[in-house]
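Shown next as structure tokens: one chain only, the form predicted on its own.
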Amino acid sequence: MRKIVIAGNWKMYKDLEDVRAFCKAIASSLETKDLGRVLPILAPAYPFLALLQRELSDTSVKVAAQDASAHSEGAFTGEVSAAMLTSLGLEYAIVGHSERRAMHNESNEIVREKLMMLMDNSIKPILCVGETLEQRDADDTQKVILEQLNGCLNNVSLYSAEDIMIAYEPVWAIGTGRTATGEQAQEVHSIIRNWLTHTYSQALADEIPILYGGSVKPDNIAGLLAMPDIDGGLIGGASLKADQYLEMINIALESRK
């Protein structure tokens, strides 16, 4: 059965004191807890990656980067390479987040380059796809999702669920308080899983976790997890609070999936 992933994307929030307090609260709650197939992931800003790894080393929480460079090395001030992340022992990194696409003009081709760089360095990408409100209102959701999948995974070989995760994040639901209903999210998750089936194989499609991202919080995560193709959340604001993050882990543990 697929893992249920509770992935927190902290974006550009929290200072050193905040991070230490969060880690203390999380570690004390999760050190002795059997999480079964629930996989907690946290993606802090770059300066705190090693700190989270150290402070949460006795828990099941995995640490992810929020992005990675499309370049292997060189004169790219401010960039962080996949090889650098590998040297820290990281196993996951987010690519293609809508904020990167919108604010940094990242095309599907650039996202693909980053994704390939991560895979070449044994880091599992969490690939984000999603449509804007204008695209949804124009009934272009499926078209946009398929364009992003085809562009970002063009000629990319996938062999197992260990190679990648995919996160569907409708741009209109990120940080707005609006959330796709379980049925709306399920519809797109089904499109993604069908694409994986036709592009790769049924067996692979059945294995790869597909997460939902867009104002996920303790109040709505149970309904999302009840959908057959939703395997967890890529969570923003609610993952910044230790009590809410732990609550979502507990809800995932009690999920019937």
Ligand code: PGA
Second form
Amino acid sequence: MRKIVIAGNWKMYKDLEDVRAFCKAIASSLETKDLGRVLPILAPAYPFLALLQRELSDTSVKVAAQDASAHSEGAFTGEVSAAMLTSLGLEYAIVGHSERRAMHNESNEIVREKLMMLMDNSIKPILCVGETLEQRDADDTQKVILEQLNGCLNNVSLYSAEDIMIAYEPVWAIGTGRTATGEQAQEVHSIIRNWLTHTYSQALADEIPILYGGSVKPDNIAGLLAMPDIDGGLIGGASLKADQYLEMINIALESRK
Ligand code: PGA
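Based on the form predicted on its own presented above, generate the structure block for the form predicted in complex with the ligand.
Below is the entire complex, every chain and molecule, led by the chain shown above.
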């Protein structure tokens, strides 16, 4: 049985006070809850990683970084290495988010280097893939997704389904309020799962969580989670509000997949 992942990507939002208030708002209800297969993850900005881990240590929330350097260490002002994240006790990091691909020129090769660096440091990457609106309109969605998977995971060995998560995030649905329909997302999720089967194995493909991201919110998450290959969400805007984040966890708990 795959996990159902409710991952919040806070991007460059929230200062110290906001982070503290959010933790306070969710800690008590999550401390006492049996979450079963539901895995909550939160990815704050770097300065708040350690704080979040401390504040949520009595809950099952896992803290993730939003990125990591492709370099191991050295004179790279402003960069944060995977080893530094490991030293905080982190288990997860987002890599290849479309905002980084678009605004920081991250190619599939760079994403692959970052991903390898994370894995070498025992951090599980949440690898983002997704097409732009132009690519979808040109009927290139499948081609783009396969290129991204082949590029970012080229010669990358996976030994266990725990090693990685994939997030399908159509660029046109991110922060736009325009969500892919369950059917549109499912179509791409099944392409990803088939690719995992052919590239790795049926056993791994059956267990690797594939998340959907792009304007996920309490109102639409149940429909998405009802799809056979959608195993959770990578959620930006709606994860910033404690009540909405908790609501999405509760909806995931009720989903009967
Ligand atoms: P959104 O962001 O939920 O605000 O669309 C999702 C993401 O970028 O991961």
